[in-house]
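The chain below stands alone, shown as structure tokens; this is the form predicted alone.
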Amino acid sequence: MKKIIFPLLIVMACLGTSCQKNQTNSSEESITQKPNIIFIYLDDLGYGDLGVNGAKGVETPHFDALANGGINFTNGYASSATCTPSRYAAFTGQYPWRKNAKILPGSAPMLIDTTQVTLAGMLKESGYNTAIIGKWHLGLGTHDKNWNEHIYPNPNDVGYHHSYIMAATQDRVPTVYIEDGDVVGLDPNDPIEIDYDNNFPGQTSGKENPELTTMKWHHGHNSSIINGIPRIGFMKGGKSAIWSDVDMADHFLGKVKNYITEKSKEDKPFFLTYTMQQPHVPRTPHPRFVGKSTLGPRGDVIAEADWCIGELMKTIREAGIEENTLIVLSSDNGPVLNDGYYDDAVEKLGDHDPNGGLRGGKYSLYDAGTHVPFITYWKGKIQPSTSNALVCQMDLFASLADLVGSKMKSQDSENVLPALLGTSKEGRSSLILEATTRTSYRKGDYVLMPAYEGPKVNTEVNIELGNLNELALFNLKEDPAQTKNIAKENPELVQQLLKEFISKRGKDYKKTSQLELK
């Protein structure tokens, strides 16, 4: 979009408490020129993985510049402690447990229904060019899809004009890029076949042929070997379309830079969802980033991601659109060290704390599972600050709808636009958080964690899961590490929060399934 001056009326409208009392007025009065919006979504990045939040052993100057030039939220949340559910909530504005969303295999059908309202669809209807570049992991097509034909539905069928994605994750097959529903670079004479249960005759695997791997699997990642890396799931064919792991960050970044450069020349604003793969496994930094941290490959890919952020900002400035571009940056869930490969993430951790002092991590109902980096940046519109407002990625739908003047609604998204723009320190009042089908209730400074059956620790990833013998109440402001259960000292508060939780979540909240890593 061409560089324009965005009216200051939205800022004026939100001063004090008037914006909170009358959200409708802010949208009706303010939006005459709409800003570009970029949602940068990282994968398994912990709250403590940024320098501005205390990271050690890896430098993140570009992440830190966004945080220091915008709003660094200390109470920013993903909806869930795993990727597919969080992405579902962020992209639809609906709690993922309503859809029974779980971590999907790469062969899964599309989780989002084509009739659903989506964040991209709302912005598309509001006059935006929309694109997603990077990780998807919300399913594609149908159960019986043919990877060698056009895949329907795909992201283009739920609100995006353009999509350039990986189907699931870097460690899952198919290991190919998909553009607008078609596999990129596919040779029709070498068709792709995918099976998540059985290997194909004559095909090697990480389990049976470990000598052929260049990265050793620890748990789960022992199926097809592609580029020397054993994956989750079996894949045959498609050799001309297989991605290069070490070039993935550059590849996606190139697509992002081209998109911004081209769309900034148009009169229509754009919404870009840049879903980065770092620091998810397998951690395969480009050779120029190897050794950039003292933390091994996990730290190196965080440094690589930081460089990508710097290049993104350089492209925005060269296009002359920085003052009319809102950037939201976050992560789909909390951190994990050993997530299936031996890559020295544990051995080289040193005194770095990816959790940032929080308890748990990816897969966990404790706070570190969902409490993630959350930054908003808009040069000249957002004043640099740190905010304690409770905000969730699920709230992007309602908040951005207000920003662009859309009347579309989603089921669970709340309008926290004043908090995102820094004109209010108040966010949402409460939030249901999810970790592998188990849910907890955050309200104010407190989090209520029901008792759930299951192991206390997943020994494969060495993370506390938050399965408690009795209901727990924690004051996260006074005890962010969740070391003291204060439920017995506060029986009335417990009953109040439990009643609210059940009324919102339903009485069947204890119907859960155990975490199974594959």
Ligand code: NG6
Contents of the next structure:
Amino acid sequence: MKKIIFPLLIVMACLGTSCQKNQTNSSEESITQKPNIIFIYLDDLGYGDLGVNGAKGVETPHFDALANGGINFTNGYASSATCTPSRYAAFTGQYPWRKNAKILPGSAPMLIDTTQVTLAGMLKESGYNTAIIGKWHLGLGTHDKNWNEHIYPNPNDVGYHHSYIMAATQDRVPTVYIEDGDVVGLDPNDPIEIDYDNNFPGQTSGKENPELTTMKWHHGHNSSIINGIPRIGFMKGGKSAIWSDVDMADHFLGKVKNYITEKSKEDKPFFLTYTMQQPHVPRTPHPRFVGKSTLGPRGDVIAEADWCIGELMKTIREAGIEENTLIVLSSDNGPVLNDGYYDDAVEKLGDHDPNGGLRGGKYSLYDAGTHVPFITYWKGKIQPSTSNALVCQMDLFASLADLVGSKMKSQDSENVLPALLGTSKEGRSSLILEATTRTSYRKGDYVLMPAYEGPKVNTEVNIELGNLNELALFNLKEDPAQTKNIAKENPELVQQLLKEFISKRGKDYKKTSQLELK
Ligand code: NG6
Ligand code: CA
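For comparison with the form predicted alone, kindly provide the form predicted in complex with the ligand.
Time for the whole complex; same chain goes first.
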């Protein structure tokens, strides 16, 4: 947006009434300046996947520049250890277990109700242009939607003026882009059909025709073969609309650059959610990035994502808005190596630790499931630092509402704006974390993990799930790898935390369902 006009409004307001300096700092700033906001949301990027957090075998200079030039949070969280629930929380400010949010198939109806408050909707109400470009994975339309017609509801019905998305994940059908509710490039004579249960007569599949695949499936991912990659779910038709996997990063980035360039010319500020697909499976780096890391495709797509961030920053600088743009960067859940394809992520890991020393990973109730990279950057406004304040993506709603002077509220979001801007090292005092319906309770440096039934390890992805025989207490500051259950030594603290947890989460926290990868 152009240089800001708000001071004039304040002068005008002061002419009418007495103009006391009675606002808090942040609301005062929000009156003088509403910055552009860009939320960069990665998919399955681990805390330790950034150079600044100790990555080995892949260089991430652009991520690191944001972290070193802004605030690198050491206690930043996704609400959940999988995508749909985390996105639900980040985009609505409500705990995902209230909505029973789980990993959705690509055919799922929209999970967010069109009457719900959303982060984008709040910013839209506050005068922002709003857009989402990238992965969605919160369902679209209704159960019986027709992909060949306008899809309602879509992101534009829950707060975004503009959306350019993939419906679910890169490994799920439909493998097409959807712009403002319409499939892009669709030939009406070749309509799309989607089925998550049964294949279409006469069509090949990864299960029956593995010889036709160029990427081999390890578990699941054996339905329709598209661009040589076996996917989750069956798809028929829509040939002209099918995306190119190796070009996906460039494709979304192109949309992002155009959006920033165009909207920075307008008087309104913008809120852009850039939901990158990396390093989720299938990992398909553009040929320019193949071999850029020593980690195989998983590292190469992290290098690709890093380049995209560099390009985004270049665009912001060229548009002259770097000092008027708040950037928040995070990941929807922790890392996984083999998530269903043979792609050398395990074999080429070397001494890289995507978890950054934390236990578990994607799908896990242990810390690495939800404890993710979390960076805020605002040139000239945020002083470079690291912060151990406890912050969650779900808090963007209340924090950004404060920043822009909105009175709108969402149920579970807490205002941690001072932590996000670095004027305070205090974040939330507690947080409920979730992994496939199981929940734990983080308070201060401690995390309380109730006992849950189920396997200790998911052997397909080789990740410890955090199903413990007995309730456990860990001090994450002293023991980030969660090696020592200190519940027995701290009975009073355990009772206190359990009481708080149950009062917030409800007594039925034990009603859980098992992780099913499909
Ligand atoms: C699992 C998929 C996994 C990934 C995940 C969702 C199988 C066997 N595994 O069910 O590959 O797609 O769902 O990931 O299908 S998330 O980051 O979007 O939550
Ligand atoms: Ca994810």
